[in-house]
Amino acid sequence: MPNVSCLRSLLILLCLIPATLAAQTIQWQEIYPGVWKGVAGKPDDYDLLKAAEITPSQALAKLSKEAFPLNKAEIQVQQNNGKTYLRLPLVKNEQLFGFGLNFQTVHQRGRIMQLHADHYGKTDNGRTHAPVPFYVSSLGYGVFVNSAKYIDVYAGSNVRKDSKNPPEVMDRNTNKSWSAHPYSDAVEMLIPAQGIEIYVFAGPKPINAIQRFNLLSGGGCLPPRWGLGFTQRVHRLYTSEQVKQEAKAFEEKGFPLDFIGLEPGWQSKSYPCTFEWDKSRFPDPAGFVKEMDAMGVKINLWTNPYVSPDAAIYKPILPFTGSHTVWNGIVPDLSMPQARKILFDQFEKEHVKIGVSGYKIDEVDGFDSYLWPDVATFPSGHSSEQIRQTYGLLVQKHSFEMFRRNNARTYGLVRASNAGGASFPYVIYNDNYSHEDFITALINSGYAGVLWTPEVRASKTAEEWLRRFQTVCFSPMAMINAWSSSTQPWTFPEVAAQVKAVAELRMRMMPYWYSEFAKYHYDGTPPFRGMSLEEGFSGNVIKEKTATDLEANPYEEALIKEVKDQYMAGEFLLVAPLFTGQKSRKVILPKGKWFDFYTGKLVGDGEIITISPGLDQIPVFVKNGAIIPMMPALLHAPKAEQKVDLEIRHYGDQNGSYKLYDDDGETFAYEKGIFSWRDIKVEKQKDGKLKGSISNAEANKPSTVGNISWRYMTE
């Protein structure tokens, strides 16, 4: 018989030996051209596609065929004590970029990361209001992780002793390039669920990768016209009397406005909130919204989703929230449709049905100690934690429905949202007032699949007023966010005619930065972007053109280094911004002539310039060859089926195109197909001389093109 002391020691020791990671197999299948979905093991049934409802964009399936960019039997995943290990391989001449919204680092290989959905705390460690669980690779292809839960991530940041291609071994003692962090070939996840659903997107170049993500998530959103114009935010207490001076102020000064924000105020009570107008300083409100409406000035109301014990709707949806409260208001778990019903029926019978424009919606992202906590259970049987990493996609989601039902097309702001959230017309702010972090945020939204605006508050000297006026003009959303201090556009006189006339240049613009946005719609390409993207950044200078020591900053170096105080707007202009107490920057130019875009004189061709713009303009340069739509300088933006005259810019000695896009500006026709492309071009003729075409207006399409003009910049 066999000793029983012997048997109970070796099950002790076979109970101490940790578990094996069991290997999962990869499903894959081609569901678009370049696009490949894999399962593994068991995915949770809520995950972020499903939260968002997205149907990818038909544009998916015209896309070219690729390759799959990995070697497969590279991805692995394992599974341990109910989690998911995945790991993907990496090689050493590749940048990785994404991983959410992060405010200080645009490189993010060797990082280490927890993707949780929360207010930015100054420092990019993956709690941020947008932790989209994609990352797209300098190597051309890119990887998003559906999953709500969340994710710990290491970037290229940890050695595997059983590496292919391990690091070398240094001897700190005498080698100099030590490191203590040292290569690492691959990217790892940990993912708290028994299963993973994994998607890989081909490029050829990264672009076309994060154009494929977008695309999946349903194209980029098409905000209405009126959502590219300004919107200022006034106080929170403000009156329908007071709103309407300020828009009367802005009309006699001549300054552009296209909506208001009201903050909390407006409600009854808020945090927690009711809802409901307040009749003290809002008598009428349908009266008010019609008033300002056809002052041209629309109204955006502030409100987060907590419910007052006050609210009408308390007790019919108190069966459908969670288990704990934010500010005293109950949570409505808004996974669940009875919830969603009860919610956005009030909203849309107080506020979309009397005009109202649409949302400012606040407090959906984080900070622990606001939000409900992680022990919190919800009627819908999910998880806490999933339902914390998607609130910002529900309210974004069904608050758009809501608009789309009444046929009005809204742009709004909130303070989070994940992947599956391109196509919701949502742009992300925060409480930091950082300036430089407001740029790196902006690059870094081109590679997440959101939107983020920088904003204007209130400024200590005239320099940073403007500073931070311009950078706003060349963003997704021009808006003035000075509502506490009532700061207004002309408070600093010394600069009031520079705020006005870059105030107008967006205004003027309004042609360029509406066809950019069509492009994010049908096309998927980001509208704000890193450099990283644009081609021809990553090639060799000859030279730096500057009066100092060449050899300081050879352009190989500027690769290495974080780019991440210059961005690209659109498909033709290079914006880079100076910040308080700067007299002059560095400009890397990519590849080929780059031309100044208010002289249009040449600049530079694949150069680091040196430039020391004074203070009444923002640096921004132009591709050769670029063409730009403008129009006249509107106090608001055209109405629908407004024809308004264009003059179109024609930069360098290149010929040029460009798809100037149209449609009625304010409702959904567009999904309909009732929109139109118009070819515009510029071609050299036999003399030398630039001349200008632009092709007719289709039948029954909308054509708001008046009178056209053209000017070629570098003649």
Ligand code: GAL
Contents of the next structure:
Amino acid sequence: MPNVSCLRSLLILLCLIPATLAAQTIQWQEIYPGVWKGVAGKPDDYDLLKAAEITPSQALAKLSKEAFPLNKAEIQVQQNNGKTYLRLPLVKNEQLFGFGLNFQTVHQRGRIMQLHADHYGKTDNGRTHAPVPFYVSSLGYGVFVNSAKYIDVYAGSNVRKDSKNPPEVMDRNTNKSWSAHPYSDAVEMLIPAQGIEIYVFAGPKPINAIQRFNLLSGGGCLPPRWGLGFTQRVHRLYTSEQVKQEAKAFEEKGFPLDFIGLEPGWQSKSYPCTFEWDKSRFPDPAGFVKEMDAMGVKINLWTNPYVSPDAAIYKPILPFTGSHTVWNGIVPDLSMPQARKILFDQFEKEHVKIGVSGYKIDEVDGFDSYLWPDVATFPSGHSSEQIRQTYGLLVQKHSFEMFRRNNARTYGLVRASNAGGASFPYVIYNDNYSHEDFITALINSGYAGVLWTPEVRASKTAEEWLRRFQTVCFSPMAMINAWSSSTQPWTFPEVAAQVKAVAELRMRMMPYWYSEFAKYHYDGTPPFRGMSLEEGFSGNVIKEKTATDLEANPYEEALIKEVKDQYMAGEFLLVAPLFTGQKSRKVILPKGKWFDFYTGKLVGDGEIITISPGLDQIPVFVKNGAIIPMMPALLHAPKAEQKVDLEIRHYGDQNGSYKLYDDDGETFAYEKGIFSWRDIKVEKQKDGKLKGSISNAEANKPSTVGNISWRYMTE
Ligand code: GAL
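Please show me the structure of the same protein in the form predicted together with the named molecule, now that we have looked at it in the form predicted alone.
Okay, now the whole complex, with that chain kicking things off.
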């Protein structure tokens, strides 16, 4: 007969077994060259990619074959109290980027967050407009967890007792190197689901992993040309007459303007919304949109998706809405085809058919006290959490499809997105107004497969106005959002000339911006991105010692200063904005020679420079051999087939090449192959002089290039 202690040991063993058994195998499948999908357990039926209904880009199939970038055995999945625990390896000196649209931090290693769609609340804790569960490692691979749940992330912040790679144990009493954050060898996540779908992207470089991630969502969006011009959002209660006057003022003063955004007052009721025109302010919407179009200005409409009891679609959509209201409006369950048909049919009939060019879809991110709570239920059966994580994707996807049906490209604004949203032509914005945070967000957007605008609203001083304006002209959407301030570009007369100059520069650079967006679309390269993705950049971490106050914080450590105030704009430009009060700043130049954008002069060679550029211009530096195609400073983007003269600039002392993209800029014809790439080359001749050439446009392909002049900026 077994004795009691034997039985007890057996019992203890039996209790331990489930924990070991719960470790799950991941079924890996290489779905494209360098892209693996892994499935463990029983993932949720509804996830981010399903909500986004993505069609992966055909370019994926043409990518280089790469080896799986991690040791598969070190990626572990376990069931843990009804949730899925995921562990991925990390080595020393590896840095992580991504985990959504962060505003204050670029380096994510060591951070703890819960990815949760929300309005950014001034801390990077995972609550953000685009809580994208994707990260990219400095070692050149990316990881994406395809879940529409709130995911807990420990990005190399903790250590397991069974770690194979534990940190050195140190005695704080005697060892000065003791750290409150010892090295952790893993990214750990907790996903509240019975299983997971995970994607691993190979590099070889970090940028290649991002490209693969973006291509999986169909490639980055391709805005219409006019989307890359200037846009003004007018006061919320403007009438059609006032909007016309505004457009006239731009024209008379010679400020570029491609589209005007109407804020809530265009609707008969807002918060909640009717989606119907307010006839007292806009008596003839169709006539108004037509007249604006004749002036070269398109119309974009603000809305949120919460349906007013006074809306014509209230009754029909009611059965397809959630249990809770937002500002007394019902919340369409846009994961249901019935709900989106009713909502977007209304948009199409009332707005798109009369020529409205796009939307600003507000309030789909948070805040908790306004939005539906997590106890809400939705008729699709998807949880409130899942709807919250995907609502931004759903509004983008289905409004975009509506424009596609009408063969008119759109470019608008949205306040929430997520993984899978890269191909939707929407730019994220928010209500925060920190210029510094706005630039950090611009950097992080490139790691998250989203676009971000550091919009200008109002300023205390002319200096601040100009500094903000300069950066928005080097971003995905050059915009003033004057919905409450009624500001205009010339609001501060003392800097109106400089504001105009940079607005004109934005227009002159349109051929460059457009080609860079085409690269986002066709090969997944983010047009605006962080320096870590740049070859030869080594300014990753600067540690700054803070005064140690053990009373206030017994675990205080050196502050890690990240590079979050300079970024890359397209293939060749490094932008180093200044903030109010700053007279000079440091710029970290990656390896190689760099040139001043305005003068073509050499500024440095893989070094840290200090600049004091004055107020007039935003510092922009250009890579050696860069080619920047420019056009005249038109007041409106060129229309389909309009020939435009090019000034092709070359910088530096090296040969250069550039791919110039062309299509009609307005319709979806490019999806049928109606586009062209032209090769621009600048080469040194026998006499040492540089000479430019451009390949001919293919027969029967779009060709809008007029006369060409060449400018060798560094001669
Ligand atoms: C906010 C939005 C602002 C403006 C305003 C209008 O939610 O972020 O940009 O559109 O609504 O009421």
